[in-house]
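In the form predicted alone, a lone chain appears below as structure tokens.
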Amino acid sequence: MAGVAGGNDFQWCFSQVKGAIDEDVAEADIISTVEFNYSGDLLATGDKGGRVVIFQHEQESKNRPHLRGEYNVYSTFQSHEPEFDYLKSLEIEEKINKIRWLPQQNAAHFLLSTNDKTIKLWKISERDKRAEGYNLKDEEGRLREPYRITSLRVPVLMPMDLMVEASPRRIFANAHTYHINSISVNSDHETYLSADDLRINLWHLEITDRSFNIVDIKPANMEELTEVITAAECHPHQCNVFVYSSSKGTIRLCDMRAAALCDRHSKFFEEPEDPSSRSFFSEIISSISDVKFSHSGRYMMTRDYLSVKVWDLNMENRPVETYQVHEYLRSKLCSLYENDCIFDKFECCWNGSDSAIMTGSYNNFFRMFDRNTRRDITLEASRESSKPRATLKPRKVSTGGKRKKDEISVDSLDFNKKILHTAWHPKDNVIAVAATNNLYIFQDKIN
């Protein structure tokens, strides 16, 4: 996709913001993850409330051609609650950690959500039809007496509001003993994966009450720990191989094929470090907060603290592109170590063509980054530019020296506003932002 950088294509402009414009945000509300299903019809977000809130696509208008569909709020229902694990005395929060759709195969819609312990399976479907003239019943529902039953009749359907119900089909609970950090269906669209801190599991979606561990990084003694996993996702056609990510910067490529338990990886993708660079808070930033493979399957990101590396599946020793994407922070690690910001875990995702990323930053920004041109762009999600199609005008930020006029000091970022979570429409470009609370969606404005 060209034109990433608001060249002569097109231009990114403002489509619609959700939620409140309070100033004082309630923590339930704050958005945790964000994910267009397979066709982009449906948007779903999930929050610290463990709420999901899915969005449709409306058609376009013939009034307004020039206005592609919006999205509108097609259902919203409580996925988790607040649970308390008696043995451990540890409260399991409702926050959702991750949604992941599952590709539609009828009429109804299928997600999974997860929050730090147990993952459920939800089953999104309309009704617009109820059955009426039962035998067994009267109107009000109430069971009839069967001597009353003096004659057999047809329940007919009849028409009725569309209801947009979400009923949980599926519980797997009781296999993470520690945080869920990453869901990720496979392939086959038979089994997914879920991954905590030491542990990745394979689960059948039609099994609840066992899954496989195929990923055990846990020592015998816990004092000898020395990485977590951080990320995993399926290979998109592959279904015998995954990845994930560690703590440590490094990503492990597994083959089921290999053995029922990966401990040994088949690829390992490090970049090695230059000593030159080394501080006291090279550690921390080279920890891998998100991995992605490429829709084509050739390619995978990884993002970490100050940036965003592409590797090829077939090299392993460095990365093939590197977009720095807040580098004018390196001088800012030690306040951003004492406000905790650098423990931040950003997303990353690819457009349709995986010829583009985005990533977001502080401050509400978020990056684009255009593969083939290697042009860049810094836009911001804010509601002074939340008029319908305004233009997203590109954002500088100073690193030093004397500051220009539209750019913006390094020192009056805001790090309270940041954007960790950001989803990609499969086909089109139209992206999903969510800023806090507030989840922007843009689109390309056609010149």
Given for the second form:
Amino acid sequence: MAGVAGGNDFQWCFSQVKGAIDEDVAEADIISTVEFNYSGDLLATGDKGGRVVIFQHEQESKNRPHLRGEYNVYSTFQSHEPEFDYLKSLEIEEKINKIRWLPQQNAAHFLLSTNDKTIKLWKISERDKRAEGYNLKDEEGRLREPYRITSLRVPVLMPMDLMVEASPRRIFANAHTYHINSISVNSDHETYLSADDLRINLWHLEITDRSFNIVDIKPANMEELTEVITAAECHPHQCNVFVYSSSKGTIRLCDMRAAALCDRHSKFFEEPEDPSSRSFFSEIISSISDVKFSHSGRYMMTRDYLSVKVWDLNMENRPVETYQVHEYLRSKLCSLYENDCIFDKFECCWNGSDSAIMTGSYNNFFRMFDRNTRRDITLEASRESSKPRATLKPRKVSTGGKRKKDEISVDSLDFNKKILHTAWHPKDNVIAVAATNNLYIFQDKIN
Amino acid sequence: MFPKGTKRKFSDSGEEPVCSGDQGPSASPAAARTLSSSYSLQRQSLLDMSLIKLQLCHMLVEPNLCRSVLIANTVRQIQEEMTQDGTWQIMTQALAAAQCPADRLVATEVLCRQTDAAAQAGQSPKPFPVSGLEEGYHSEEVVMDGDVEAEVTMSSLSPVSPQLSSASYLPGPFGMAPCWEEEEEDGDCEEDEEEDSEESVSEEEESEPDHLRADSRTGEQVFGTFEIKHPAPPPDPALEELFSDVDPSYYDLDTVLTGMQSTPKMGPYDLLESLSSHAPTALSSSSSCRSDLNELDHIMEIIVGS
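Structure of the form predicted in complex with the partner chain, please, following the form predicted alone?
Below, the chain from earlier opens the complete complex, with every other chain and molecule after it.
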């Protein structure tokens, strides 16, 4: 059974799984975001407890060249703490909504992490040397009596055990009334945008006490509110361009050169509705949960409840490609509305060459679509298929009356096991899939 | 855990309420009235469900604005359609007639207000106001009169959640209500809501075999949680088709919703699992027994405060 990705026929196999095995999952351990850095060397996860865990790719061991290296814990820190808004008498969750890496400019690594209200810039640096031989302090760091100092010496750098330190360098607070859903670093490496339900702000990475509001869709009368911003992203190459998606299934592309306030879009992407499939749930399932530019910057991808769509930035009236993620759920929309699953926000991602896309589904299934061959595959992140280098078996959901062997029926799907967050290595065929509190890493089979 | 009746009608045979143009699965013109009544019931159920969601989403953490807006848009869509049908007017008139002002529902007021304004303006109703979007919202308590005769007695939506009982815009027969004897309802309305919960548990068990029995309906049952049972011969056809019955395990909605906020224990997995197992006929008492026991467990959990 051939796998599908990257334009070639190859198979995905299990590499690692991180996280506890317990059936009882602590709420705080639920992974809420996953992101590779620009080189793919580092993999960051954020969870509902406000913690960030960074994994680093270890070099392949020379003894076993057929293995890719593994990802091991590099740094763990508490990024956000729960807060209480006294004015509104409401809690502010510490859940990390998004992590975005900055391009690396020196030995240290920088990332932005955000919860509902506050964005923080973290510096992650290594320390593997320590200065010894201070004049004014002794070995334990206590101050020496001045009269005991009879000679001067130059402190010497001695090697020490590697220590990885994370320190908050900037805190960008108090700019969002509503819940932040996206952050995106601009290609100029100086600015970034943050988006909440009704507004988008542009920040300079060095300046924390002010930001520019570039989009504001809040109506004068909140009772007239019918549409919210669901995601936003900067263009990967053009630092003046960004897009934002809405709960009505539309995407607006804005050019910051046109005006200071980008309330008027430059391009408006919307697919006309199919009148034959109209129902009371049409709007809800058209709501876009994620938008991602391709690495090339020519395309963008949007995820709504049932499908993934690839758009050519030069064509606004319809997507160029549409992929059905779990069409079998269309007849179950009322149940999914009732149990709130219809509001689940799935993310999507491109592979490094933009030839394949991936997104999650229920029952710990995730789907990959090859844009060239038009083939797709459904895989499962489960402990059962977690033997080292075990090839993942394609899964299938049976939609008709007859259920074949190895297929799973729609009614047996576990809607509590949802894969909302996935990430694809920017260069290699390595993927990270967050299944509740576990992080699965899969890679292609190297023969 | 899941309103089985609603489920059956909505999803199993693909009979979702469709906005326009869809007249339902059957084509018989003679059954058109039944069909549209079935569609109305479904639509009403969806409306009820949406209103519950809007009320319940205000917990300790600020509600998800996107979700609230989407639900509000759904409510508005239904409202607009019902206004075009003319059923909206009938319903609000019935509500006005049935209730004394003190019992006015928060949601009803809001929706009625919209309709009145629209009627005056002669336009389509204003957007459903998603109240409290800016400020933190706290569910309002509605004082219910202990009116024995009218079914507008218990404010508790469910035997389970105290939270829900405070979001008591849903009057109407308590839990499994409609088939309970008058005396039981009398007794209940004297007590406070917490006790009602506990009491209903035992009554629930006692009247277990009864809850499948069709009951005569009255116009006082509004926006409540009702069972979807076999359509009983209604005393008042017009009202009957307006006020749909929702399965009493509707309280499970709250379980699910609160479950979404905390560690989900019972998955909605169960909901869809029973989708396939339900024939479009009578609810088997065994399945409702099972759900009742689940309800009971959940009630006890909350009462004990575990």
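Computed from a predicted model, the values in this text were never measured in an experiment. Each form is matched to the other, and the largest set of C-alpha atoms that superpose within 1.5 Å is called the rigid core. Numbering follows the first chain given and starts at 1.
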{"item": "Is_shifted Ser276 between these two forms (CA, 2 Å cut-off, rigid core)", "value": "no"}
{"item": "Rigid core superposition, Gly133 Cα moves 2 angstroms or more between these two forms", "value": "yes"}
{"item": "C-alpha of Ala220 moved at least 2 Å between these two forms on rigid core", "value": "no"}
